[in-house]
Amino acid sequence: MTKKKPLQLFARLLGNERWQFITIPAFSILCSLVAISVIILLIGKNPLEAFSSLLAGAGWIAKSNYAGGKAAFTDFMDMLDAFTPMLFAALAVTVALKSGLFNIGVAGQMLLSGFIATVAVGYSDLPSVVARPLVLLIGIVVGAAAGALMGWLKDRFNIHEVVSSIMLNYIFQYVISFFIKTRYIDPVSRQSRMAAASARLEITDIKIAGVTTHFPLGLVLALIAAIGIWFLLAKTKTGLELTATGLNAKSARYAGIRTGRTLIIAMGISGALAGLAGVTYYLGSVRSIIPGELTSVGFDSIAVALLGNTHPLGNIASSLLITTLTSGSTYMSSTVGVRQEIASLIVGMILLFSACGGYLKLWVQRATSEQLPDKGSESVHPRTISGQEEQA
């Protein structure tokens, strides 16, 4: 009994099912930070200095000096600018995973939506009050169409969504590259021509107390989308059908759920979120498209969604964490002398420990269930006493 007590207390700490989407990833992150601290010590650097420089580079704490009217708030807004498409992309992966699907085509859907929005609106003379909402609408429609196509291929021809999404990634990548190189190339940067400022989803050159910064317009929408997806999955009939199909498609079909239609809806919603990630990325701070390349955000979002325990609200925290690490890596390299690859190593270690989340859940269930037999010899349930009295 005494030997099991510390483990049982720890299991109770992680064992509340209502908060496991926070406690288990947080414990995984803590373990990964301890492991990466050992690695940083082995290369002769101070882990505290490395982590503090990461936070400073992402704008969470102040740097030693700034220039050109910049401050910690400027770096923080730069980080939020990268956080916005990451959150949209992670939500896209989460919706698909909850429905029993794997949308590995987020990067391609981002590229397609960003390219069409750039060509249709970014190169036009529309005023910002018309151009920006139209960019968002194009992102939703184009992304939803691309995602629903994958769901339809799975339902109609039983083509696995991983296969169709990978193939469509290549199709989008090279077809769009052809059009950029033949029609929309910038001869200096060898990228697509930059979109007009009126169509970009950010407000630039904002001056607050002598500090120059910018604001990503998609940030508020991304946070609303996270709350909306949580409400959809947890509180609506459609969300119940999505999760039921994801848990067991045969049982869902037996219960009267039209699983084929549900798969198309799930991939459509996932694609719409990926489309929003695309327009907030390519018409955000990036402002142009590199021909023949898919952004790593679409692939990193898979890991971010898993780190967030495939929970829409957990995606907010995981996206913020991963974006902080990637945004602060350059400053960490220049000040502490720790190479930028260490930031990628930190992300990898976090994901490695987070992959043990399933095991932790199973261990917590076993540890908490073993508490009842231990109490049997020390206390007797009131119903047992009353039953014994009746028999007597």
Second form
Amino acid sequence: MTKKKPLQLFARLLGNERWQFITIPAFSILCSLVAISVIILLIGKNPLEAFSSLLAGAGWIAKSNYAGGKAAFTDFMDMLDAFTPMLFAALAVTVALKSGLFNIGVAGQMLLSGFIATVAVGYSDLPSVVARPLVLLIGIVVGAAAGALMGWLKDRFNIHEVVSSIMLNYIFQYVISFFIKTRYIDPVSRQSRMAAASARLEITDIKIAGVTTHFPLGLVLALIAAIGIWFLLAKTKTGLELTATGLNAKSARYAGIRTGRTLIIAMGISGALAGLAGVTYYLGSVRSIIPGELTSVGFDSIAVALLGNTHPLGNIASSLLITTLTSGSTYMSSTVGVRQEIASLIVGMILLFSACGGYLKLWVQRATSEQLPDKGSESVHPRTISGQEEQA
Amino acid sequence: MNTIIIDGLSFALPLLIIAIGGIYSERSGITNLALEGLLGFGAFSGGLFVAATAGVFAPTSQVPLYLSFLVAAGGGALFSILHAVLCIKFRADQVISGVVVNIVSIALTGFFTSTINAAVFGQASNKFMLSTSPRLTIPLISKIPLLGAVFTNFYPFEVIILVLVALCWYLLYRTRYGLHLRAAGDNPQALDAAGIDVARVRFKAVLMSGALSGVGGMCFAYSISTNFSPAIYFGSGYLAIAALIFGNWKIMPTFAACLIFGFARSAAYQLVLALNADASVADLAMITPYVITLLLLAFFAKTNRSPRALGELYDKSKR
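Take the protein just shown as the form predicted on its own and give its structure as the form predicted in complex with its partner chain.
Starting with the chain above, the whole complex follows.
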């Protein structure tokens, strides 16, 4: 028994079930940082230096020097710029996953809504009071339509949503590339022409406390959306229907839920969120579209949603973490000389460890319940046992 | 017309071998979204092998070419252990695990390729150069109109793939292990009751999918770019998943799906060339394979049925 002491201590450190939603991700992040430190040490660099420059690049701590009028706050807002579409995209994946669907087409839905909004509003001279709400509306409608199309294809024709979304990703990508190249190309940048500033979901070059920066208008909306989706899933009838279908479609049908309709609603909501991600991305931090390319935000959002435990509010934390890593990595590679790829390696490692979270939970349960003399009861009431442990 | 067949086959066959890898894993009950990452890691291992042994073999030797496929299979299998361990031992969600494996593979291979190039070969590059694969033509048969194109200008790996496909088909449908594998995906409880270790069967199946994907990745590395670079991740793993779902998780229908896909793709290319059209029109033509796939699925997907226990953790106590 004495040999198991440190392990048990460690298990108790991870806490009971009530706190595991925070202790287990924290442990995963810690493990991955340790693993990455070893790699950075192996290539002969200082890991602490690398991590601090990563944070500085994302604006959490100050860099050694700044260009005129800029400060750590500027970098921080830059990071929030990338954070906004990431949170929307992660929410899109979350809603679908909660409903038992896998929306791998977020990138395509983003591109489609971003493109249509750019062409319809971004190239017009509408005043910003009209243009900005219109951009948001287009994002929601176009995204929802694209998402619902996948749901409909699955309901009507039994086409797996993974297949249809991959196919539609390619179709959107090529068709939009065709239109950009033939009509909306900027001959110098070889991208689509810049959208008008009045349509952009971002206030640029404002001074806040004497520091030049910009403010992503979608940020507030994204946070509201996260809370709204949480409310929808946890507190409403539609939310119950979605999650019930996600947990077990067959029993949901027996319970009288119209699963086909639920499927289309789920993909519609997911698509609308992806559309919002698209307009806050293509009319937010970037102003033009590169023809024939899908943004990596669409695929990274899958990882972000999973890291956030597919919980709408957890997504806020995980989006913040991942965008910190990605937007800080350029500064890290330029100052410390650690390659930029390290950032995505950290993301991968964090995910790797958090994928084992379920197992870890089980292990903690076993390790803590072993302290009790009666081993047989462990499988019967693991919840009460770990609860008693905490009080003891 | 000949070019359509030649190019179509050289795209369809690597896609097929990756899809068969997917079939092995999914028929055993393990969802495998990791194909993209596995094929990339396989190609990375093969590329690294070619780069590392550049001085060992004579410059004109074909040995590294063939050995690289073997190494790629090994690399893919090695990396698939990650997916297998996560799904089987650590009880991770299989979709999550697949996505994670892809992300880790892209990050890891990109990082190591740059680092190894800088540290060992002293050049700043994110590629491993490969030798150009030879292309073979069988003398007499290739003269047959239309059908002869199949025997003209083909890559040696296409033969390797066809042999592998035949072996995989036999293994899956005609051997005891294949029966166990299919049972593990449809009714693991029955398999367990028969005294077979479900976890072991599934583990082997995932390893198999890693090895086959690795070979497929290496083929793409030779046929598309003659190097290993992060450009290998162009979505062929996901396409292979689409093909195997299209093929209803069976080898022969998947073969047909891949052929349709490959030919539609090369026909679209040739059409653009023949019309002498602008490069931007090529973008429109490129959607052909994807539109055809969706349309065909709309007609034929009704009867599709995934393996019953696909994506489920095997739990002995479950009824």
